[in-house]
Structure formats: C-alpha cells, structure tokens
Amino acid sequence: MAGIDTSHPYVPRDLHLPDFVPGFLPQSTILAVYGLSSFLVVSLVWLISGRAPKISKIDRLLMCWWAFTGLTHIILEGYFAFSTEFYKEKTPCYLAEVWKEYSKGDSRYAARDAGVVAVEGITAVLEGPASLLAVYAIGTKKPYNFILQFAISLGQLYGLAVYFIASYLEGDNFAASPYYYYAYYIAANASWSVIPLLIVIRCWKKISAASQVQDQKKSKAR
C-alpha cells in the first residue's frame, strides 16, 4: 500500500525512518541488563549509606531512589536526547537498543518528536545531576536537602504530565500493541508518578514543620 513504511515495527505505520536498522538484542536481554544494573546501584548505595551515622531507613531508601533515577536520567535519557539517529545504529549498542525497544511503546522517540526531545533533554541535563546531588545532600544532612528533593520531584511530575498530555492531544496512537502500551508507556513510567508525588508530600510536611518551629522561636524571642 502506498505510503506505508514496513521497514520498522512502530506505529503509525507510515512513520518515515530512513535507514532504520532493527534491534539486535532481545527484549529479555535489554530488561535483564537494566534490571541488574539498577539492582547493583541500589544495593551499593544501600550498603554505603548503612555505614553513615544516624541515617534513617527512609532516607537510605530515598538515597537509593535518587541514585537510580539520577543515573537513569543522565545515561539513558541523556543518550536519547543527544543521539539524533539512534534508530540507524548498526552495532548492538546497548543504549540504542533500549530506545529502539522502548519506541515500540511510544514511537515519538524513534520519530524524534520535538516535545519529547525537549522534556528528555531538560531531564537529563538538569534533573539527572540534581538527583545525584540529592544523594549527597541526604547522606550529609545538608539543610537544603528537602527543598532540593521537592524541586526535583516537582520537575519530574511536570515533565511526566507534559509527556502524557502531549500524547493524548496528538491522538495517543504511538504504541505497536496494547502489550507495549501498558508495559512501556504506562508501567515503565509509573515509578516517576507515584514516588515523586510521595516525596513532594513528605518534603512539604518537613519544610512546613521547620517553618512553623522557626516562627514559634521568633514569637518567643519577642
């Protein structure tokens, strides 16, 4: 049929991807490498944070989260943001393979949608390093650690909202099948909706409580 591109597995089928090269690695390998790498990062941060004095389990878990999400932003999303033609990669580069696979759930990545590139670029450049700074801030009990976590989490929620809303306004027809839609587009992004929201609520309470104590001290000093 005229206008239909059968050289790639993505939807819409008429998406033009010249010189597209199919992925080399199976889904199981891609997910296993990502899962194992994430597990090692989280385990390492958990063990190291356990040696620091007087760090609560919640803060240790948050350090694990910020290390995981920070490296994901910088490495995975950073690669996507600055690799304009990853779908043409002719060697089994793992990072290119990740995005070739994920594009089955959201072909805007393969198509280099301007909105997606902008969101991912900002996330990689700003939120990635800020997330790693949050690990340090929590571990060393810096006074700015709550406002930093609050700001990053708001940024993540905002970026995710733009990501989903833009897809909806454009027809929400970018997944190769319902499986990829729910496995990649929905499930893979779920952590960045639930966890940042919980962190925002926690930090709001901590900052509000600290502000209230400060106001009480000022009142007593008068």
Given for the second form:
2 protein chains.
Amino acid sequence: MAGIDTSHPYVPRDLHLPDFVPGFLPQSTILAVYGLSSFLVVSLVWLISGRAPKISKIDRLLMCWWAFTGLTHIILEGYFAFSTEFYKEKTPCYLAEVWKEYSKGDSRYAARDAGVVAVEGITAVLEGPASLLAVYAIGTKKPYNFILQFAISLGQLYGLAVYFIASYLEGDNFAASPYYYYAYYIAANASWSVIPLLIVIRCWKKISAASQVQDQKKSKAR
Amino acid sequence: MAGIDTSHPYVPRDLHLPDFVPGFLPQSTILAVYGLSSFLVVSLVWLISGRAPKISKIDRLLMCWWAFTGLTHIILEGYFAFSTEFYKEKTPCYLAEVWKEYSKGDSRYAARDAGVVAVEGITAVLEGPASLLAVYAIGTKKPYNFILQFAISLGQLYGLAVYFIASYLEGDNFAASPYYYYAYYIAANASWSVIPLLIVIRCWKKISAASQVQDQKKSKAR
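Output the form predicted in complex with another copy of the chain next; the form predicted on its own has already been displayed.
Next comes the full complex, and the chain you just saw is listed first.
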C-alpha cells in the first residue's frame, strides 16, 4: 500500500525514515545499562555526601536526584538533541539504541519533531549542567541553592507540558502500541513530573519563608 | 502552479488554509487599539499604585508590566490558543484580526503549529492569571512576590526559547517578508525576552540575599 513504510517499527506507519537501521540491542539490555549506571551514580553521590558534615538526608536525596537527572539530560538527551540521524546508525551505539527504542513510545523522536528537539535541546544544554551545579550548591549550602533547584524543576515541568500538549494537539498517535505508550511515553516521563513538582513546592515554601524573615528583619531595623 | 495557495498572504506559499478570509482592519488600527489599551492599563496601574503607601517606583513599574503582560497573555494569546479557525473569521473581530496580521510575521500561527499552540496555551492559561496575581502580590508585599515573578518570567523565557528554536529547526521561513520578520517576529517579541531576563536576574539576587539572611539568623540561633 502506498505511503506505508515497513522498514521501521514506528507509528504513524506513513512516517518516512529513509535508510532506517533497526536497533541491535534488546530492551532488557538498554534498560539494564541505564538502570545500573543510574544506580552507580546515585550510590556514589549518596555515599560521598554522607561523609560531608551536616547535610540532611533530604538534601542528600536531592543531590542524588540532581546528579541522576543532570547526567540523563546531558548524556542521553544531549546525544538526541544533536544527533539528527541517529535512526540511521549502523553500529550498536548505545545512545542511538536508546532513542531507536524510545521512539516506539513516541515516534516524534525518530521524526525529529521541531518542538521535541527544541525542548530536548534546552533540557540538555541548560538544565543538564544546571542540575550538576545544583548537586554542588546543595552540598556546599550556597544561598542560591533553592532558587536554582526551583528554576531547573520549573523548566523540567514546562518542557514536559509542551511535550505532552503538543502531542495531544497533533493527535496523540505516536506510539507503536498501548504497551509502548504507557511504558515509555507515560511511565518513563512520570518521574520528571512528580519529582520536579515536589521540589517546586518545597522551594517555593523555603523561599517565601526566607523572604518573610528578611522582611521582619527590615521592619525591626526601622 | 500546483501546491501554491494564492488566497492568503502567508509564507510558505504552499501552506494550505481552506476558507481563509483576509483581514479587515489595517495594521495601523490594530496597533493603535493595542497601544492605546495598553497605555490605559499601564496608566491606571501606575496611578492607583501611587496612592498606596510605601511602594517603590521600581515595584510600581513592575506592577504596570505584570498588568500589561498578564492581560496580553489572557486576552490576545488566550483567544489564539482556543480559536482553532481564527483565519476563517468572516467579521472584523479584533482578536482574529490581530492574529491574521501577526501570522504575516510567523505563519505557524495561522497553520496552528502544535509547538506554538502548546506554548501559547501554557502562557495564556497559567502565566496570564499568574501575572495578575503578581500585580496583587507586589502591591501587598506578599513574601512570595519574588518567587512568583521569577517563576512567570522564567516561563516566558522558556516559551520564547522553544518558540524561536523550533522555528529555526523548521527552516525559519514563516515570514511574508523581511519587514514582517523583523517587525513582528523579532521586535514584537523582544520585550518578552529583555524584561523577563531582567526580572529573573533581580529576583535571583533578592532571593539569594534573603536565603543568606535566613542562614545567618539560623547560625546565630545555634
């Protein structure tokens, strides 16, 4: 049938991906590498931050989160943002495999939808390094640590909102099956909606409280 | 020539806009209405805030900005986000005229590009009402006023970044002429890059300073 491209596993089926090369690694391998590296990063940050004096458990957990999300943004999303033809990759490059696999849940990645690439580019270039700065800022109790965490989390939420709303407006038909829709498009993005939201609320409260303290001090000084 | 649609003034010329109805109002009228209403809003907020005690001039200017940008987000961008077929509007509806005219600088508006509609939707629904809340928060010196201004300004900058980057990725060929490119696409958006950036920097400093004061107070309390 005309317009149907059988060389790739993505939906919509009429998506044109010339020279597409199927993925080499099974889903389990891709997930295991990501899971194990993330576990390693989180464990390292947890252990190292535990040796520093007076860092609360919640701050140590936040340092783990920022290290994990920062490296994900820089490495995984950074690769995607600047690899215009990852789906043509002929060798089993792990980063290309990740996006060949994830595109089953959202083919806008393989199709290089401009909105998706714009959001991923901002995430990789600005939010990635800023997340690593947050690890440092929390560890050294910088006065800007809350506003920095607030800014990055808000950026993550904004990016996710654009990502989901644009997909909805375009018909929400980019997943190869309901399994990939829920496992990749919904579940894999869930952490980046819940955790940033919790951080935004926490930082909002902390910052408002600090402003109140400063206002009271000013009033007393008069 | 096939694929060329001569019924609309937008670029790319092969953009398909069935039942397009040309604008009725001249550019000067559209700009005059927007300019005068904005002047009225800004003057009103300036005068009213001047009667309240102890609001600094910079805070009064910020209240004017938030009232102006909030109403622009809610009314103009709100209309666009939810009017899927404004370009078919047969009567001289002012809001439809605005977007028929602006589309000469960026035809993604008439074409209802998903990324643009997503950004405009978030701006209208979240940032618009939040901007009006900022007018109130500054006027009543709420402890959350800086973090609120910071959050909205960051959202505006994020939206603008997605807006410009996505256009660049799609070939940056959406303006009917260089005049419309620079007057509408560049100049009309300039305020929403410069002013939010200044507010973000100011709030970052204020919030970091407040956190430092709180930290010192905590250290003393020990």
